[in-house]
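One chain follows as structure tokens, the form predicted on its own.
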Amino acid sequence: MIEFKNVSKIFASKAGPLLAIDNISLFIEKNEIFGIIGESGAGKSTLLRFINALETPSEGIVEVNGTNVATLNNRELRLFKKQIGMIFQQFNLLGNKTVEENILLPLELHHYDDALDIDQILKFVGLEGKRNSYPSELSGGQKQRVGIARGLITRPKILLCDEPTSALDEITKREIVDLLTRVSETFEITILIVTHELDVVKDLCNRVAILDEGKLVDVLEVSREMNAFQSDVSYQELAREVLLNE
């Protein structure tokens, strides 16, 4: 479904070239919930942004359904991006638009033949009574539900989630994890979630890639049995212990 082939990314910085992604090869299955974890600066969001062409690799190839994203012309790229939904850490809602208007925004920008019905998606995310509310009137969890609804309204094949729970409290985080689990069960969709929160990956993902300073450290199958967190081990050791139940 999604394949990274020897992908690297170099950014220019005041200190000189910065290697943000270092020769990563990785395959993500269709309809999988796949996590990308690592500490701040590990390259997680850069790797995610390759998929919808918000970033272009300096070296290597990113393929989606066998198509090299870098070879698409402008028209092909617009059609390709219509298959991808995005959920953001800070929600990215327009304050002067209602819940309904924010959710329907993608349909104003492009035509979709198979979009979901607004009543259907509002019910799915539990916001039937908030359709005429504005973002300033919503809690953080409600704002993220709007973001999820907006990401789903177009029936995308891929849903990219960039730290979707890090701005939320523990109870609300659990609600959003449960909602994303229902998204996976209800729609035929591949979900990629970038996060540093191991409990989110533990409860949500099938597999997870661990990144460290731009390198792929490991790809793990996720065990659902929960371990206690420790503070005296490295992030990579902690990830293996929590996610593999070792």
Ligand SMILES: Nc1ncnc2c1ncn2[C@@H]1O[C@H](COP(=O)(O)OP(=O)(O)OP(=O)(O)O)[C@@H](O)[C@H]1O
Given for the second form:
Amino acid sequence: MIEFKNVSKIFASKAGPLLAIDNISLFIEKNEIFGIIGESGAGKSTLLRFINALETPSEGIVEVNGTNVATLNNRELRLFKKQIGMIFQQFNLLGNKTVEENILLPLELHHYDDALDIDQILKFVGLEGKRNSYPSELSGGQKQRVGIARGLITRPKILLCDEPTSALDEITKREIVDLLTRVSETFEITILIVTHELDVVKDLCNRVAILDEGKLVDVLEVSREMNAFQSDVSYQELAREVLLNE
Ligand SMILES: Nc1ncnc2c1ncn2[C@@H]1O[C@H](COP(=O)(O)OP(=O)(O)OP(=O)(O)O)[C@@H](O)[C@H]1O
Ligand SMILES: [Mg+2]
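Form predicted on its own done; form predicted in complex with this ligand now:
Expanding to the full complex; the earlier chain stays at the top.
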């Protein structure tokens, strides 16, 4: 459903050209919850941003449902992007709008035939009592629930999540992981989640790609049985150990 074919990305930087994504090929199935992990600067966000054309590859092809994203004209791109929702580490809510207004924002920008009802989505994310509150009156977890509701109200086929739990404490993180699990069970949706938190991948994902310095090092099937974390091994070893129970 989402396919990367020999994708590379070179950024211009002060120190010269930077190979941020190095010849990555990867296939993500429809309705998967797919994780992307790796250390800071590994290329995780860049890989995610190819999917909704926020970045364009320097080489290679990104296909979504058989469409090469790079071949779309502006009008086609607008339609294409309507099927993709995104949620962020810092929530990206508008401070001068209420919870309800923030969630409804995508529907003001474009027309959607199939959008969810505001009452439905408020109930789904557990924010019925907060519809008239402003972001400054919410906890981090509640803000992310608003972000998720805003991402879902358009009923997207793909939800891109960039570090959705990284600004949250442990308990709140669990709640957001549970909510995203429920999203996956409830909607016909493919979820991609970038994170550096292995326990989030462990509890949420079917498969996970490990990136290191722009390279795809491994794609693992996630095993659900818990394993202790160890700190004296490399990130990649740790990932294998925690996710595969090796
Ligand atoms: N617009 C840009 N211009 C120049 N360099 C960039 C740009 N965007 C990203 N990079 C560089 O590309 C590399 C990969 O960046 P990316 O944001 O994808 O990493 P990441 O894995 O998401 O890291 P983090 O965990 O810190 O968010 C980094 O070295 C980054 O500095
Ligand atoms: Mg990033």
